[in-house]
Amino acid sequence: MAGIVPPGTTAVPADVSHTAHTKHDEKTDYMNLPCPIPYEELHREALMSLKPETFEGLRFDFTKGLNQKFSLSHSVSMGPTEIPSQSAETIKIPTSHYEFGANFIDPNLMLIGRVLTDGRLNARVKWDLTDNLTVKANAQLTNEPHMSHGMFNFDYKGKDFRSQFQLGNGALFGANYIQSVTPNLSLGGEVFWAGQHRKSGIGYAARYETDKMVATGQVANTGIVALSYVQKVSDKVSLATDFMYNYLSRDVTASVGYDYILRQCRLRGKIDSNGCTTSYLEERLNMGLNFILSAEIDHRKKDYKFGFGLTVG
């Protein structure tokens, strides 16, 4: 008689009760959402696979640390440079550059400077004023008229949101904001005004991220629609794809790529709808010594690029 359920009472299986209890425990706490990534880095996982820093010719980079915070860098590059042309054929001229750099990296302050033999000077500053507020500055000075530019960014990191205000030469003003709305989904938007060209724009973005995938979407009234998706096959292998569409010019480009991390090297590559194939290999030969191979083939333009380099330090 002890095993008989009294009238009007329904027996609940133990596994069902446990599942309901687990779902109750996993209820989303909207007051403790994670902080999203910066708005300008929405597509960073896809860019790692689909936009490697390819080059043509020879490149040699050497970095010498003077102490824990200060280091000097030297970079030599030799290879052809493309020049604008009215014809479909690509025109290249041989060039060579030497670049000298100085770096100061502190937990709260980063100063990076570069000067090239052609007269260009690049400078970057990142200063963490507080745990939430960061000031960034980028500048490039050249001998060519109207080609120098500068930009200031003020970034604020909240508990579950990020915001940024931009100020640049040419009366350029911009702002963006991104907010986590669930533990996996974040939504954001941006506006800008270029006073020198009398142009303004507004855009919206969404990013959905889990442990195995990242999906992003971005649209702006300038005509750009950008979609990307990254699938994390394992800790060492990622597959990526993106879709770019300009509804004003009707240009469409789609690409697929991969990012494969081995024990001693990293291999990245892509192929797009324009018939362009890219591959980029970084291999660690020894501690502080890396060998780089870069290749890009554009079948439509009949343009072939190949480069190799060494990175020391």
Second form
Amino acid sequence: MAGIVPPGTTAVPADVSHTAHTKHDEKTDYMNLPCPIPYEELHREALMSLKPETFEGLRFDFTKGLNQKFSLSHSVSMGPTEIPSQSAETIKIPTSHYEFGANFIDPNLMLIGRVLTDGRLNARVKWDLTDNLTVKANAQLTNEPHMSHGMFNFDYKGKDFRSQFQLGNGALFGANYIQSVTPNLSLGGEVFWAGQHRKSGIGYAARYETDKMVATGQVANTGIVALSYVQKVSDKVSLATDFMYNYLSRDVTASVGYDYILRQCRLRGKIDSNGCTTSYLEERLNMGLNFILSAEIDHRKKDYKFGFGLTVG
Amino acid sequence: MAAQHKRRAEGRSDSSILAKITSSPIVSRGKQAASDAAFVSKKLLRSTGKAAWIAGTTFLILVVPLIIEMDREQQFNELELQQASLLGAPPTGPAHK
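Starting from the form predicted on its own, produce the coordinates for the form predicted in complex with the partner chain.
Let us now look at the entire complex, which starts with that chain.
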């Protein structure tokens, strides 16, 4: 931060002038605020700790780099998949699929594609046109009619703000904007309009972060109020809590979790107010070889999901 | 006959004393209280069992991997410390030579 006022030229003892100088440094320079993080990554720390990708069954991922920029990935997954059903019973059907993917990663251009054996195709493109302008595209194609969707995002990054414009199929339009207000606080808002479902919404978000903690809040007119708080207890441990309240449907969910990043493993656990506890362990067996264990217990619905897997590369 | 009468009267009065005792309000209240206590204690045992199961499985999922991993991390640290002290010794060996 640039010093606003140069230290006085009067004769002052050295340590007092030093403290005076640091006090002036701590006075915020509102012209030089840091760039805020993107709007969709507002809850990033809380999501990383509280929502690991738990799965059920076997999962095997193999990533092979052919080049510095190009890599292929093979992934096998076998296990029960839940079918959404109207009754309270959860219906699970055993499925298995193989997924082939190719990634091209360049400083300016990132292309990711995935094909599954059940006929689904995922594609993602991220292109940095200039230093400030980025174009992102995301497409998911399936065999079933009317289930494919695609979305384009245009991002503009300013000195201390970010803005984004979204275009999706089904006449989906969205825009969001986030601005740094102080070095720790950033505020933002978003609007969207979904033509197919005739819905529109507006939401506001705020994020306060320091070295040790991150607190975020988000309100939307779809009735959702989401607050989260992440505290970094040490450089290996962080604790996170999350509170979500839907004032239209009177749904409340609170969750508490921990995230331990040790040298040989990464362990995330969380417990919910819906009576659901999950735990996710990634253990490093060797260089490039990771062993994954995932457990999810829902005491209320008596639904137990356990998975194990291996990630290579 | 008089003896029989007497016995019958006594028997009737005996049974009536017993009947009086068993049908008295204190005894019936005591019986009701005992059955209530049995019902409540059965429910308490069942709910304690359920709570113990939920607490036990949640502890198993959340805390046991943490303990295991922290123990491994500590072992790894000790091993590194040992290796560091071992590797620290040799450079002085060749210097002596």
